[in-house]
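This document starts with one chain, in the form predicted alone, laid out as structure tokens.
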Amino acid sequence: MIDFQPTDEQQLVIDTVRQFAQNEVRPQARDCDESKKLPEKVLEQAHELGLVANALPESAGGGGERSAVTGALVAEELAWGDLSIALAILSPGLTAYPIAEFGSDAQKQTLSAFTGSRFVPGSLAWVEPRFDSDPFRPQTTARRDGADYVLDGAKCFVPWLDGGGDVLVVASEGGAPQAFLVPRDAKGLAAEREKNMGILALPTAELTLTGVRVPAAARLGGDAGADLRRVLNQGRVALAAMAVGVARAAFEVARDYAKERIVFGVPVATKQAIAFKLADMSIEIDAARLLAWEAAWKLDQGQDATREALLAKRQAQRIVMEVTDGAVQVFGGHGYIRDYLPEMHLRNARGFASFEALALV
């Protein structure tokens, strides 16, 4: 059965990442949002902690200890600090995790780049810029042409951090989704930075692929291909956990503000309407977290977690909007001012309804 008590090792991970998020990530959040730039020093510090590398195979220099539950715990704590920075820190897993799980022997040789001495970002292109984007029916196509594949289509919400190598592009091959490792400088690949409502510090790009040619060996898993449904489920669990982290951050600042804000001689938190709102926030956050944990647990058991992962993501994206909007309301007029965190939490939370596989566990 699923155990709701983290192991001693997992609790140590939680404590370590929470301290890192509190001391290094959270203090940078507002400045990074305003400047639309990531803190490179923090990314390097996170890499030294091995938050992604520890989950990669020992043969590639990693720790060989991948667990979806542990990954969800890490994702929540980092997103509690700041969503943009959290997504950047975990971006190496977008490329490295699918390769580690499904890559060919030759592809797995590239994993050492993610366990080296410096931070190397990853990138996964799944979502498409159309209203009916379906992760299992991409309109981006991959056509076999001799010893190569030719890719055509468009992608959006693609993490595009400086220093990245190949981008993993999901395309339809014969009506089924497969993934292909495409060099960023490939002929026919164009990237334009997006102007998003939230996650302003994280550079994301809209990609256009026009006759992009890659060798057949670039297909993830080679001739065997890859189980992209599992990859998508890992992404949905990660996003659910991150949504919980953002919601928890918004709840905590609203709770603390309500205790300190004096209106008519008493703290706002003593007002029934505010007290009930905060209680509902806390209940919903805990419930969303349990759904994410259940889906992560099924992934760790090697079971099909499609239903649980989708439920966790849908519920978490609803809750994070309700909680962040509630936090703005608790702050009153101050909640609309950029000097306070709730407005940033709300802008970031709005993206979860559109995100897909922006992080993996």
The other form holds:
Amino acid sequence: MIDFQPTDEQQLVIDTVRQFAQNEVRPQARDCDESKKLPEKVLEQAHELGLVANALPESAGGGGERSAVTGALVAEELAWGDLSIALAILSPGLTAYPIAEFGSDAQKQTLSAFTGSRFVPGSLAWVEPRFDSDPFRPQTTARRDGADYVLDGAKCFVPWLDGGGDVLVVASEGGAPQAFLVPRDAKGLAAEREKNMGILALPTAELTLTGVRVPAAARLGGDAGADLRRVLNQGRVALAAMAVGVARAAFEVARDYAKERIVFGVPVATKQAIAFKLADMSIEIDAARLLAWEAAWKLDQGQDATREALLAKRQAQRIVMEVTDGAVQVFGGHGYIRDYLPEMHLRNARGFASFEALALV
Amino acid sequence: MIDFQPTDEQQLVIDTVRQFAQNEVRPQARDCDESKKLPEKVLEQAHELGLVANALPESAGGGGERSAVTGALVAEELAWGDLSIALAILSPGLTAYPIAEFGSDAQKQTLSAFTGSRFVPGSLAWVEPRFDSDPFRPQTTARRDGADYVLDGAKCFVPWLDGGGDVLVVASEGGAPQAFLVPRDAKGLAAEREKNMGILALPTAELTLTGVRVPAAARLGGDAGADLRRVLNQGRVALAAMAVGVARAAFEVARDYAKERIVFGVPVATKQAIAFKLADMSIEIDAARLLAWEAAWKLDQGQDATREALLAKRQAQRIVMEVTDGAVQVFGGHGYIRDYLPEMHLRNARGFASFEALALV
Amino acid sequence: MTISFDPNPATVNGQKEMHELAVQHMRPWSRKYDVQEHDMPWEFVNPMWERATGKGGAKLDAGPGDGMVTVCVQTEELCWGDAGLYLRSPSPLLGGSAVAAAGTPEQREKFLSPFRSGKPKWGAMAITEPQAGSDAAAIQTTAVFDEATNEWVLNGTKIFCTAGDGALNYEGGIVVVWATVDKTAGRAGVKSFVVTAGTPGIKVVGCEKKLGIRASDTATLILENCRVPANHLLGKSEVKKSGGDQGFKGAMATFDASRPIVAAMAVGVGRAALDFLKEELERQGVTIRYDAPPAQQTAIERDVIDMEAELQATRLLTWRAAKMLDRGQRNNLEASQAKAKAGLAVTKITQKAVELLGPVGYSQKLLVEKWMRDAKINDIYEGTQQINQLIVARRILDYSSSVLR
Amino acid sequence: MTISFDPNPATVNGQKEMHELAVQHMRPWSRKYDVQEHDMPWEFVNPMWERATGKGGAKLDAGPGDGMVTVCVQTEELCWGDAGLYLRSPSPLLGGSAVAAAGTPEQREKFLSPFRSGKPKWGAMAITEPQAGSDAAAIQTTAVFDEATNEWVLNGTKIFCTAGDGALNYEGGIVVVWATVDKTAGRAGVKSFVVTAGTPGIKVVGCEKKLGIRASDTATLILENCRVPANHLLGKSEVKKSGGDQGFKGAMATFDASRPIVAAMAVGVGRAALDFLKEELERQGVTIRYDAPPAQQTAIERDVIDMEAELQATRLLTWRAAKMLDRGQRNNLEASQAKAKAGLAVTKITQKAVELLGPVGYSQKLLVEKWMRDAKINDIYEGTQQINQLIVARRILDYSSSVLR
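Can you swap the form predicted alone for the form predicted together with the partner chain?
Every chain and every other molecule in the complex is listed next, the one we just looked at coming first.
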């Protein structure tokens, strides 16, 4: 049956995360962006909510309830609060989800780190610092050399939070992407903190891998390898949902501002030029959300969601630009000022077209 | 010096053609579209204005005043009246201009046909009936065979007015496009009247050329050949200007309608959604016109205008769609009805993206 | 409740059936009735009627809990076939929706039961007037009650009445006419009346020549002392001047039900163009790569992918609005969101399809140019793009129609 | 008169000079002053000042008959260098435009001549107030005439005052303050006053932290019993309540002159991004084919070609509005057309440039992301997109501000 209403359990998750985003995340968003620092307390609080752990296997101490749809719902709400903080909160999943789904038994042993009492970040290195970064065909290579793999290449947009363990590095092995667990202190691995236009609070690194050597067992899934295409699609759904969250945040502040702001004696929201812009925003946000849900649903069915995830991400990355740009416009001069949220939303929004696998569902 | 004001002579031409378009062309537009027939009297009247003849060499009885800028000014005004009729009026130039510019002495002898007392249509066959029609690399071929050329291929959007003489057919000769004067009754040439979405009043033909044999002297420019790239660019400027003319026509009727049409007690033009749409139209039309002028000016300087003509045509073909679609929207239900102009403007507008060299400046 | 994109079996079956119907009985006549603008397309009407009356196959049946979703899926399919012919379906159409929404059980039986048997018949709704546009409060058609005969007497002119010609020229047809019983009451005075085919005093004075959906008859009606029995009034006759315009709002609620269907119609036309475009490109050796990075994409690939995303976005908004009806939820906002998006999206999709097919796209040899012409109506009727934006804006801003005009 | 796109030699020379200046004295410091948001960029200010005062090279000189066009060409070039630094040019800027437009010869001499020698100085215009936005009639800052001292006494708060910090903190600077001499008179009561640096009662209370153009100081000013001599009033002091708001219109006319310049600034930023994009693509082996048919184009090619067309369209609208000033023609419509187009076009162009450069475009290693942030201001200041659309709409519809609001 066609249906668009979350289950009661999902609705509970939405309500919980929404409240958390509103009370804990959003109030920190502006300062974190300016100071380029994450609010550690908030990450710990989020960890206590078990947003990632709930999706990890029970055998690893998790809730065993992974669902891409639920993941999309959570991602939207968190990103509504703040994109940088949301990405940080969900970062454990970057390492943990692929291991849970595709990891060898030995690799799965490491999952309990993510279900403990403390927040442990994860990291996945997929995008490459090239204008033509191709997630399906990374230029970073993995070459088998005896009992090892040797990795060479460069990565960017790699979440690089304090206290993280291994980073999952995606590299081409014989033309297809595979992932490798690389210790942060591996020889030949250099990480440099990035400065980007947005997501300033999130520490991200550009990695250079020069003959980085890892044992064959470090390959995700061991001999079996992993279906990285599926991981990428999970990333696209997560990013689509987060783009929807950012867009919704921008829409809401713009809507509220337009109702309060009096110009020429009336609220600017009573002007058709503004009101219709807001109407269009609401339509595009809802539509993009439904596309993300459909792709997530397809993932949950175990089907190939490459097309749906692409459509969802493309649509979301387009509309989040339109909406955040529109929100700046609704704010007028104040939209350009860093005291208000829209300019940050706009900077964050511009990243989505280039982001891949910065969060997973 | 940068300047955007026509010369006094050009202004006179504009005024004359505008009046003609308003008094003679526009009143026929709707009926001609419905009946799919050209108003022959109007073509004769236009011929008397000498719009094409003025641009032909004095040696052929013309005015010797060819200017791409002037041509663009004329094309806009005529197309403002009606696109189909404008294309018919300017059709003599399709054959005559290339001959005047590149023709052999013998070919130039034929020009006087276009400066006589009667309207004589011309014809140029460039576009091909393929989704990927490539004007720079036609699939229609010209093969030298002894003293002849043999032409094979297919063409579409070929103006095919009663009383026309040779048609200039563009074909690839050794990879580059050249043009050949082909009699309408040539053996192997089949012409079928087209039905398209728009420009219904203009008779256009789809041509099939099967081993059509013409003497070597039929090649435009004879042994020297012709710079067809330049002809194509002249066509793009003409089409850009005509798209501007159609857009301006649609804008004006929409503007006037919006001021007259009372909905919810006020003229719809007082609604920002409509008023801003009209404002955007006016901006885009003016901008597209300036791009067309710049490309025309560059042609008049004898420079390669490939880039400028491309930009002008692309911009114009994009905005004419936005403007005519917007005009239908402003008209609401009446925009969908064939009693009013906007739906015809929209149908005609959609052609520009595929048209090439249907008129020349 | 769950988030699911798995249509139930009844929906799937309904879709398949309608697809077959579209392929067999619509597509073959698309061009013919685009050219023969006002002719009745019996090649389509007859099999459609047989099917609707249960003679030609299973009746259209909605899945449990997915009734409106199924209707939308089926509507998409039929308009994938041909939107103009669809609008000439022998069915109560919008007139039926109005009777179903606002009529008493007796009225529903009286006016809708003829649509279950006999010869093909049509229903229509007559709202728009030459001077009124989308403004119901400006309706000039009057209804005056004649106590002597217990009849309403209607006078006025209606335009843009879809299927009005069919409804009035074939026995058993109905036209629901909006008229005011009290001009001083504005919207509150607007009521709707059922006029049946053959009633004296109503006549079709012509059908519009249109950009597209030419198979559909868009009639201009004149009512001159057209008398209908008192029980042809849908809803209550009293006019509540204070306390607002509940009657009018009830009438408008018809749109909440019809807009998802209209959006589904749009999706159908858009999909026709997009399906054909992709097939044609495939035939020409152009495949769309869904895994090419942006820097490697062709312009065509990107356009097609964007068109697919836009179409699916529209379809999902449509289904959402429909599903809310199935749940009995108020969908006024969502119905207008779907309608606003649908009109614009399919206008752009079909315009782009013509462009991407180049010269052949512009030719009447293919149907793509027709679909572009057909599609544009979705941006106009059942509330223009602007009217639907206005409705959406009022809802999201919580503004009344007097604050946001 | 003729249609010509051949800049005269003075324009070409001015462009070359400014290009050199941009390359030498702006680009090297772009990132530094993006990061060090409120620091004075002396590395740029000093050579700019030397040049402006004739010490560092030829003075900016407009070609005969092409004065404003030349200014636009030069402005584009400087903003190609860096729009934030440009706005910190030691020059009278908008304050100077106001004095030049509305001042007496004596006022022009008094306030503008200091800008020809001595140390660097700045001019500014203070219009916007926290509650007023683009609505000049809502200005709350008051100017009261004190007959005893023959002075105007100003009180109020001004925000978004570009270069306000520089203007008030360096000797010889001027701020033109808009204030009302009669709140009951609406726009007609609004007058402008020159406040010079060092005047007691005016102070900068802070500079905005902004999305872009961070090198530019966007000041908040407070005026508390700030006294200026009577002859610091620009224009006439009388308030014509009937007979309209000529004084206000005069003040607004400043915008007709400044909007083409602002549009040129936008073009400069957009070109910076587009130039870099094309160069970078070229370095990566991607060339733009101007003769590929649509069906063969890559998505990047089409984007770049569209960006080029949009940028050139904007530039030509800008030059047209400027040229009309050079001819002494009223350009109110054309100036707003150029401004409206420019803000939107360069916003889109720079946003697209970041996108097309992928991950590297998003990085602060390049300046493209900064240009996107800088560009957005053009959609906002000197009248937002919406304000300029409103002005254009009123002109093309021949509607007054009371009819089209």
